[in-house]
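First, one chain by itself in structure tokens, the form predicted alone.
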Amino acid sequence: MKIAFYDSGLGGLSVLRVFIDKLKQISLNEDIELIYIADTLRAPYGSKSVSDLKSYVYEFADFASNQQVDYFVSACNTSSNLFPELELGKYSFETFNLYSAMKNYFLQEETQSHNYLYLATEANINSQKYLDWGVNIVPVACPKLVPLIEASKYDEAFNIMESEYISENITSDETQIILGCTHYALLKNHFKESKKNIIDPAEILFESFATKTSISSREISNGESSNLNNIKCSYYSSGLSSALTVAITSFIVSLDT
């Protein structure tokens, strides 16, 4: 099985991590190759036009097709919103994206009565695609976060997220906070001391992937993570980025933890 992921930079590593952690817990009888594509040259995507974003996705799809992947995963919330409008039927791979996974998730009755704070990029918020989910959402654009996270300034990014984007907009302690950009999910560890309810769309995306590919029906490895011998990762970038290099290095080191 061969799966390609793309994002504007290092944020999509949070999606890749979820997939690896979940796949490690399943008894796999085949090799898994994961390909990660980071568009560091054109990051961030939050201020890009719709036409530009569409052209980027087609570029990644062409690259993934040349790699003969089975599945093409958008690990970018901003461009995932465009997938219903894209013509990807000519490719042999199956596609998965965060927008569709979240839309299906919110169709569940138990989500309807909750209040949500949706933290996302400006382009994501301006698209108003979150309105398709049919739940009570307070949208908040967070333009300061991605540049800081791309520069590995995680503490500063989290402090701004808390003080400017969460504290000023959260309606109650019961409000669930959706991390609507995969970069923001790299800050999840900072929430460990908090009692806030966090939703990481990457978790929902994997469940959608596992269900549609029948992976979820396979045997769990006694509740423990298996080794990584049959999971291989390759990394590609559109431009040099020291932050991405550091992030990927740290990411690889952390896989055994």
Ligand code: DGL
Second form
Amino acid sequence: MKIAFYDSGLGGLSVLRVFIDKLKQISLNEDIELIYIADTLRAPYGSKSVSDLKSYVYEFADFASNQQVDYFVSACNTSSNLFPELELGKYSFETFNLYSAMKNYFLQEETQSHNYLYLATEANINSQKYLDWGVNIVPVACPKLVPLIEASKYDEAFNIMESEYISENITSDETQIILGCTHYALLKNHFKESKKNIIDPAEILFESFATKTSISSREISNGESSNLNNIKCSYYSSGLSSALTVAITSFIVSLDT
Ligand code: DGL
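Can you give me the structure for the form predicted together with this ligand, which would complement the form predicted alone we have just seen?
And the full complex, kicking off with our chain again.
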């Protein structure tokens, strides 16, 4: 099985991480090849137009198709919003994206009674696609975060996320905070000590991937043995960035833990 992921930069590594962590727990009887594409040259996407974003996705789709992938995963919330309008039918791969996974998630009755704070890029919030989900969402654009995260300034990004984007907009302890940009999900561990309710859409995306590909029906290993040996990752980038190199290197190192 071959799966391609793309994002504007290093944010989509948070999605790749979720997939690897989950796939490691499944008894796999086949090799899994994961391809990660980082569009570092053109990041951030949060300030890009719809037509630019669409053309980028088509480029990655062509690239993924040339690599003969079985699945094409958008690890970028901002461009995931455009998937319902994109024409990807000519490709032989199946597509998955965060926007549609979240839409399905909110069809479940138990998700509908909560209040959500949706932290996302400007382009994502301006698109108002989150309105399609039909739940009570307070949208918050967080333009300062992606440039900081792309520069590996994780602590600074987290402090700003807390002080400027969450504290100012959250109305109750019960509010569920959706990390609606895959870059923000790289800060997920920073929330470990806090009592906040955090939703990482990548977890929901994996669930829909596992269901549609019937992976979920396979045996889950007991957690002792991981199947990392069956999983191979390749990384591609449109531009050189030392932060991306550092992020990918520490990402690879952390896979063994
Ligand atoms: N990480 C992407 C997202 O989930 C894009 C962020 C950006 O480049 O502005 O929206």
